[in-house]
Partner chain sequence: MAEQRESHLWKWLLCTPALLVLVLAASGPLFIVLAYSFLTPGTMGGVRWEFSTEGWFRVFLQRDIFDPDEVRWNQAHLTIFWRSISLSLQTTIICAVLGFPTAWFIATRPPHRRALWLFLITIPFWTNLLIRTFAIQELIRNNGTINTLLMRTGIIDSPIQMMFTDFAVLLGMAYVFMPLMVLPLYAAMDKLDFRLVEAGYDLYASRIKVLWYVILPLVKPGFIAGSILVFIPSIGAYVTPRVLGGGRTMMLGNLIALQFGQGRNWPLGAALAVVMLVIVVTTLVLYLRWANREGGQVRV
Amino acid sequence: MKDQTARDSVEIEITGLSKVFGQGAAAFSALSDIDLTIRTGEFFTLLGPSGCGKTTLLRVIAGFEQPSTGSLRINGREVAGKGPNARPVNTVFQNYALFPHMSVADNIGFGLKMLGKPRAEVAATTADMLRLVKMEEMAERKPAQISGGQQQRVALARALAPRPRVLLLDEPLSALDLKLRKEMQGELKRLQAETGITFIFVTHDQEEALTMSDRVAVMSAGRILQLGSPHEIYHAPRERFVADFIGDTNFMELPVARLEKGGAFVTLPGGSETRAELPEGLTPVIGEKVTVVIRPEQVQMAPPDAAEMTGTVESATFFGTDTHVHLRLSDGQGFILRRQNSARTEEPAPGAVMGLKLSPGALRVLRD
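Just the structure of this chain, alone, in the form predicted on its own, please.
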């Protein structure tokens, strides 16, 4: 189990970090003014679309790239300018990079041998790692004789064997099929909890980030837009990009009717007023429209005469566990409702008028 005292300490501290590739007119800024603190024993995720800078930041932490400006400290020691061998980190790559001519056990023990560890220590640690990833019976097999998920476990065991302070994972699940990817999400979380090692995980998959992480940093265009727990990132996005990137989202342009401490009352299509939470430091102008976000699952069906707003059904898409209903509100705005299914659930017909009732605290005003 993770020790809470250890988790309260700082493992990685990044201040004012930037990374520029090229020079002059051809220069490209991959990272801009990154300030970030990662705690000891934390499962931390860098999340964002392709090209946002998350892998570049991981490579800077690993020492494969050097920052153009800024400070990078691991366990209190400045490592900017130092190579990978001078840092207490290990990396698991997308392609696993296992040696095809070596057995599973030899792959796991390879790094320890390169560090000059005694033979007995290599054998004991390899046996421990095989037990940790539940592959004792496959110790003598070659990588080509095991599945993709098992190869990933071997790569994890090899990276964990030297007991680094930090394990960096560069989209290690991307090559797996959906079912195996979900299984390995649980395995990664288990390994991190059992070892207590700080994991820094890079992904573009929102579900992976939300289900596995202690905290998530959402990145775009080389910057961190929002940092927080999965619950905070999902339920309290501060910017439109974050709200749109994390899960399905409804955006509504609504006028501000009045202000209240920490919130604003906005006028819904149809004329009723409801409260929307405000991000810290934002004070909208009464009468002007603001962008409000609401998740599809935070809306329930209601009789039209008892609803806060109504919409006309345009289509309904069945997803097994739930159905996504696409509506057109009375003011012309599009809207999605996510409805939980049961054996008796019937899909609403196109053209039907549906009443909508909002969950308390469901609306949140965005900064842009």
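Take the two forms, superpose them, and find the largest set of C-alpha atoms that agree within 1.5 Å; that set is the rigid core. Everything quoted here is computed from the prediction, not taken from an experiment. Numbering follows the first chain given and starts at 1. What changes on going to the form predicted in complex with the partner chain:
Once the cores line up, the CA of residue 23 ends up less than 2 angstroms apart between these two forms. The rigid-core alignment places the CA of residue 103 2 Å or more apart between these two forms. Once you line up the core between these two forms, the Cα of residue 248 stays within less than 2 Å of where it was.
Next, give the form predicted in complex with the partner chain, keeping in mind that what was shown is the form predicted on its own.
Just this one chain is shown here; partners and other molecules are left out.
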């Protein structure tokens, strides 16, 4: 569907952008030093905790807020100073913001009508959109007469109908229950593939970000901390915040024993040395402690004599497909291990001493 050349071309280019609310002593910097390039046709996600500036960034792109500094180009054109109605960008609002006094069909056709398209075209596109989001039967209902999930679909159809270059989605699934959310996640991916429109998706749910996106930008306190594919973000977090925010992670403070090209050997509790990947440009001092991370599923149980380190089981939580084992390492640090379950595996008993083996290449040094 998406051809390679279109994929590589730049849709949105943000350089040196910042947004300050208020003035003087009350000034609050909601966005700082944002540099961001979003490619045509990609599913791009802004991920971060509540209050980190995701909505603000989206509103700046949509044109509801003007940036305090920096430039914003959409499809190569500088859009600073242009209002939302002059940008080829549509928004799916967090609360849907459907017009309560219009029918579902009129909501969907609104954008085209405002663009001055002929009646016949508005009607035809509206019908197409109703079909696309499977809402044909509800065309004449008012928003108050349909369910939350259906309102969500209408909001999507309304934003897609004018065929924007970019669709902005502000936590569109957060109000839905789990089952519906999973369903809509698939639906969104399908719509994006079918329309080829660039999606910028905002969420504070790391799992949602990982499963849906082509690329993810992790934000905190108005800054983009790391940008990359879900795989990179998950497996190669550069900062403690990113590692902590995405999935469960073990942090350990370990001394550096010696350095190697691209890696450092750290001393594990119990004395054995193991290799940890170094982020680019970081050279730790030998003998000093660094923070290393390892994901709970990249640790295996082993007989104590074949293990790299040992821990005492404190508790174990059964999750069906896997079990989370909480351990206390020999030097007193807490540690979590995630073990795949089968019918024959036994639940670890509290108090038992367990040997641990780390997957090669799974240990990483963090930039603090």
